[in-house]
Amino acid sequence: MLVNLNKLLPRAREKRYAVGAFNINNLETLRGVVAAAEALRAPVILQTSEGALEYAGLEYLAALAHTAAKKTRVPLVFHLDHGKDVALIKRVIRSGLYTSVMFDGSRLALKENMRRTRELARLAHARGMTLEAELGVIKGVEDKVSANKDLFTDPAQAAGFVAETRCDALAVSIGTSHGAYKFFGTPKLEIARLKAIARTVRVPLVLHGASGVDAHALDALHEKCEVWGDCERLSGARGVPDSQIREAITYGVAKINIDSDLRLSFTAAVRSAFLNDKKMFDPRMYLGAGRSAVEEVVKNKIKLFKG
């Protein structure tokens, strides 16, 4: 079944665990995803980016997730990754196919960012969806969200910001990064920072950029990879320790945002399949193993973010 993002978090940020937002772009990451959830009977955020809209369409992906939502019991939000776009975000708020929609006016002056927030916040009420802000610039490059450097989130607009915008949930900057390549030196959130935030914050807070890059993906993507001339694939990619996640999570942060790790399983295990075996040409056979990877994922993805 869809619900909305109050569902869910709230409860969640209560109970200081985390619900996990999956990235989808096509039928594969979905079922991956679905499989996962119904499997550890958890809830899960299916979300797409603009750029997921761009490649398979939004009637599409949408017409996946309802699918999805009609054949398990397990609660699923279907959510607007990183909407820049204000003329798209109104046309999924008003197609009804979404349960949330997140607006990123992170780039815009605080006011600016504020009124737009406060404007789709109130569309997005009004057909019973919730909507998603940020505060603050995360940097790195995934699918069309970029930025070079961090401006992390002030403590002391949050409280303000989230009570004039009446957002559902709050994105914030500490130091996650999109993309594969997080850190180059000694990974390390701002955990006092978002301490600061979550006293005077009462709305759960989101972590964005989260995925850990796990080693053993990675070694797995590079497995013979001088035959394949593809070493330098992913190489000296890096992401959140597991450790800082869960800390994170008892400080109020109740969504979090999982897209590398998917892209970076499934890449592995398609590649795997060709690797043993140079006579498949079949995708059912190696976009398969690609769904498989991404739910063995989101199981361990589910099993940190409750503790």
The other form holds:
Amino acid sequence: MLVNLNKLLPRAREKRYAVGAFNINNLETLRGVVAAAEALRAPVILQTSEGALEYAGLEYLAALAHTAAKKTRVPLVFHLDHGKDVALIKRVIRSGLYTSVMFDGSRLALKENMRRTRELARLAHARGMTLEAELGVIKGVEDKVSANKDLFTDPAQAAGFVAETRCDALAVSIGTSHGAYKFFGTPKLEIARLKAIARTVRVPLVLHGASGVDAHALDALHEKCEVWGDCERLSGARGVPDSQIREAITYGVAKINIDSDLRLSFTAAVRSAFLNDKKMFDPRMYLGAGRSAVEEVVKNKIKLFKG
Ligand code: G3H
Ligand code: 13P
Ligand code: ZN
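Now that we've seen the form predicted on its own, could you pull up the form predicted in complex with 1,3-dihydroxyacetonephosphate?
Full complex below, order starting with the chain above.
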């Protein structure tokens, strides 16, 4: 069954657990995520970035999500992640294929972010869809800017932003960033800032850039790295420790976005499959290994988010 965020997140926030939101780009990642959800009977959010739509095509990804929803008993949300292009978001809303969208207006001036978020929330609600908004900037792998607290979500603005825009969930910037390189020194989220936001904001909060990039994932990727000649490739990569994810959940975070951990595990499994059989040329063999690796990661995330 496909549902929207409001069917899952308010209860999650109230009961202090979080629902995993996993980025899918192809059949293998979708099947890996859904298999994990089914095995643990847990709802999940399937999300596609604008890049995923460019890569795979909106209708193809929607067909995958809708087929999964027909075949499984666990509730699934089909969500547009980081929608920035207003025309594209409107197309997604009008298509009726999604149950939820995110408008990422974080790089706009506050007033303009509010104005566009409000307009898109109205359109989404008219179709029974939910809208996630973002206040404060969550840095991405493409950004050259270093950590800058001015970009973090201002607790003084948050409640007004939510009331004005009527968004259903709010993505906050509290020190995470997208990609595998999240922290220069010790990983540390601004939990005091999150607490202050949670005190006044009632809608569920969303943690982006939440991948763990743990040692196990990096070891798996670098198995026999001398063969690939990239033993240093991800040196300095650092993610969010599990303990800080748990802490964030206790202060209102009810949706947790994971992409990088899926990419790392998928790639590690594909590499390993090639290393184990150099004569292999059946894509089902190495893509199947990637899909199983995604399933394992998602199972671990679901357990972590449940507490
Ligand atoms: O938030 C960003 C996600 O990791 C999606 O990344 O735009 O490369 O698909 P992408
Ligand atoms: P990661 O890069 O930490 O997996 O974050 C993904 C994300 O926030 C997608 O919106
Ligand atoms: Zn994100």
